[in-house]
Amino acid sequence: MKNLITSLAFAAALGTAGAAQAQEDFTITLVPGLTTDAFYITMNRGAQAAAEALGITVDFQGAEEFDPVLQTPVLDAVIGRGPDAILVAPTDSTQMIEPLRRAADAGIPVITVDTFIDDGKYQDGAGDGDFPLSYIASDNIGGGRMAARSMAEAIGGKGKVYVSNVRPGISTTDQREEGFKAEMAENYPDIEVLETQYNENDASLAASQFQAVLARNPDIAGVFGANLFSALGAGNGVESAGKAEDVTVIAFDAPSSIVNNISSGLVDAAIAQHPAEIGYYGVMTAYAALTGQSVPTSIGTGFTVINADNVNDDEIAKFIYAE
């Protein structure tokens, strides 16, 4: 990710910008991915914090499931009711372009935060979506490298493994999958890397899957679980096999469920994104932009490794999802 912050400085600098200035009665709407995740409802709460800060109002507005059918009347509501500015994680990189592009043609200025669209290079002339002001997420190429070197420590740096994903088209989730797989080839040539198994976040179908690469393989080393109900899914499908001991899970995202099957030993570990950071410069950056401050075009947050050796630890707690 080009012109990547990571430190907090340039949120305190808005946050003292901000209160030096008076105080502005701005709304903005936070547009997440799905209401019910774990992952979302965390990033609110930097969201309301970075509100709280500013003295404004965000909103909290979307559908219960990922899916852009669903997100854009959200949307459209939302743009309707004539926002200051709009925080969005669209559902799909290319069929929520245009749905945004009436925001921005109605004036309000749109910030992706987790997800893109279009290619997610913002402001540079190029592409049907370069019009959001700035994308606030995770490196999520290198948490797929993260992920994909915590798998080959686990098996020896040999073996056969997969991954488990959503569906083609979610640009968070397919950057974790190419991370994984561009460092298993550059890195573990005596890794093999299996089909991907794609399932429309449906854990029982990640489950079913995981049963069947195991009837073609039945040496399967590992799955690398690329969101949520991935993981869960793979994990299942790894317990009801009886292959608990076998197989190594990893997981990307961290809500409760996750840690508490790391602490079983159902999963090995998880890549923990900072949604909540991602909510507070998301607003904090909206704030800059309605004030008239100028932008950089794209924040990065980190990641957190939660795994046996330190998932107790009151340190890790914090990277756990709220539910």
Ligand code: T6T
Second form
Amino acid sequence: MKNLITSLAFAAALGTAGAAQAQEDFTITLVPGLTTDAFYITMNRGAQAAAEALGITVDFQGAEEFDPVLQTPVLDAVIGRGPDAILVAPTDSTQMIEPLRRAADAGIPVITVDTFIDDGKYQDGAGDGDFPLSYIASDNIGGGRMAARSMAEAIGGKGKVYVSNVRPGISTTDQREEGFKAEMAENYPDIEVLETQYNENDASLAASQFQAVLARNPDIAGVFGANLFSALGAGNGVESAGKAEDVTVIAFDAPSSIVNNISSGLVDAAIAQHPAEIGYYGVMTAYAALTGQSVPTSIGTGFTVINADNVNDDEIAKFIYAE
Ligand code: T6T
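Alternative state: the form predicted together with ligand T6T, after the form predicted on its own:
In what comes next, the whole complex appears, and the chain from above leads the way.
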């Protein structure tokens, strides 16, 4: 009898442990803005580090271009597979609301990373896109202000500059431009910010746009590339126009292709985001929600400004994006 009770208790204990294990074996899908971008590749590294620490699975499914028309079918396919949670960088703050609502309606918790939908303030009872649980990202307005200060310092507080940007409707790059312009308007009256050039995330277009701006403004003093491809293109445009000595390039994002241009003097500063942090805390937040914890509705991650003074420092290496 005693043996029977012992073995029943043992079986019950095993059953509980088995159930707990099954419950924690979560699959989270990370849907980036695009798959071939060092920023999101680095974010996935951070996400995988968190997955390994937690013993769960994170998969990475995205489109090859930063485009809501291409991201939507990827997302629909992900929803069809029914992961436990979705981490997603929505490629348009308005157009991705309905596609993401389909995930929430299917009972899949949604957390946005890097970019947001609607106003980015979730779970406050206001707006169409209030349903994501959390938003984990850089402070993009603050980052735009940092870029403006780096620019102002490099050009001696005066001259003409412009923003090379992707397209309107993307929360991150819209906010960087907003922060850049606000900082210039408030603190640098002798800097004129010319009309923004939109490049559709195409570095070649960003490069040829520099040539056109230069033709209209031979005294152009600087370009702020508001994301990786904008900055890469701006740098290439400045270099092929032979203007590296005269025109300051401030880059948002820090793949090695941009950081190498700091060493060569073509790029003056790069505002490095911390994408691995975004991925890591994104997964941790999803896991917390899935295991019944309350989660913060937003988490802000940091920046590191890389310039000629620190580009060779050992501690900078970890902020250069993986490729
Ligand atoms: O700048 C990042 C990201 O923060 C932005 O939302 C889109 O562009 C990048 O992925 C860089 O290409």
